[in-house]
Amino acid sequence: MDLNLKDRVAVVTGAGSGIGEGIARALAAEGCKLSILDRDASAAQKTASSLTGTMAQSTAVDVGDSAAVERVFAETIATFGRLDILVNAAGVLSTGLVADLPVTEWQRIAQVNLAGVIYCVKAAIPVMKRQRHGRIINIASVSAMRGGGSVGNTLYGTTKAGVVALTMGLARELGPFGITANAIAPAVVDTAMTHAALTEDAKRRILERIPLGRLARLSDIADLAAFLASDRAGFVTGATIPVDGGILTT
């Protein structure tokens, strides 16, 4: 399916590697221009500079800092001229009983999960409003709906189900201007921050409650991303999506 997403410009953070490296991809494949940010520069550069076909940059970034943040999107939109689409994926993981987790864990991931999210957002509203349009796509997690998941905890699945309610927010406030937002929620992907979260014994457990027997593959998150990104779901927002595989029918 042609989603006549090219020359379109994507920011897409969490892009050195995982779920925002397979969509940076798989928009890179439908002929958009990227803006690759990752806290890790050289992971950055390297998403970058293997995307063949069209332009793409990278730069490192912590979303957490909301001053680096509003640097970066200046920059970038001040060499692409434009902005159409914002991927949020960058993110991280936290494992543990809320009992017993220092009020630092907490605040570590807020600050990217959810604060990221809201900084990015905030800094790509205005460009998205003078263009009367715009895509914001936000990876979120079933364990928004499950208070915590296989993999994440409490704390975790708390900042996600912020992304959840702040995606709902969002296309209240931003339909009037012609922007969507809307949010995927996988469950466990095949990425190595799983393999290096899960034992092989927690990976079975896991895969017994799946329906479909199977981990999610990036390009099933992926190619949902491009679909929300381009105009044929331009009257989707304010969505949360599971790319689950069932397991929150189990």
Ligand SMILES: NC(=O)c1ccc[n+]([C@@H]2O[C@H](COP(=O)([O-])OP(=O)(O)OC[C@H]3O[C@@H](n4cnc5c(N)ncnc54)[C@H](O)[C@@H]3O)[C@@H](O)[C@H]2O)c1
The other form holds:
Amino acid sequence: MDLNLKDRVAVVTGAGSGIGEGIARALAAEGCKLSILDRDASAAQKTASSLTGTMAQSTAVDVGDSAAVERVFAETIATFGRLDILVNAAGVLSTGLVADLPVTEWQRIAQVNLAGVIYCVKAAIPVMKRQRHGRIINIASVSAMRGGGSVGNTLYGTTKAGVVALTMGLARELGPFGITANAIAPAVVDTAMTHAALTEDAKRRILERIPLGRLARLSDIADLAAFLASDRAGFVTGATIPVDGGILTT
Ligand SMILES: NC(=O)c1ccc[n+]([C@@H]2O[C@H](COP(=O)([O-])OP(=O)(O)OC[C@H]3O[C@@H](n4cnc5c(N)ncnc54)[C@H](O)[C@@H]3O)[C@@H](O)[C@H]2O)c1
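Give me the form predicted together with the ligand now, not the form predicted alone.
Starting with the chain above, the whole complex follows.
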């Protein structure tokens, strides 16, 4: 299926590694121009320089810093001339019980996983409205539907539940401007984020609960993101789509 994404301009946060990187690669393969954002400057640079055959630049930014986000988006829009696709993939995991964790841990993860998404969306809305076209894709998690997940926890799931609610509200607010907002809810993908938590025992227990019998591949998430970024998905908005091998059914 030709997704007709050639020369569309995409910002992908957290694209220095894992799911964000996978999505950046999929969009580049479809011909998008890429702005790679990550708080890890060298990881962002590594992703951008490996995306051959299209325009790609990297910028180091902490998505939880609203002033820095505004500045970086203004620079990106000035460089590329437009902004068609925003993928919010930057995120941090936290494990532990609510009773045991200090409130600073909630503040740390909420600042990235929820406030960071809001800051990036706010920075993208004006240009998308002017274009009367835009695609916002947020990476949530099945933990949003379960109050925590196999390797996540209650606080992490709570930040992701906020992303689900934000996505629905954005769809309502921005639909009249030709902008869609959707979220993808992965279960467990073997990335740097989950690596430490994925002991052989944890992996076995998770696999027992996944009807399709395997963890997610980056391409499982990236292919859906590319579709949601395209005009083929023009009538899909406000949705949170699980890519979880069926784990939510068990
Ligand atoms: N891996 C999974 O199983 C899984 C499951 C569900 C949801 N998710 C979500 O997918 C997204 C990507 O996760 P991943 O598994 O690829 O993790 P990852 O750790 O491999 O990649 C996350 C990237 O985000 C960057 N980042 C972290 N904090 C940032 C900040 N404040 N500003 C800018 N960049 C920042 C990191 O440097 C890293 O490059 C996250 O939102 C995560 O919550 C992951």
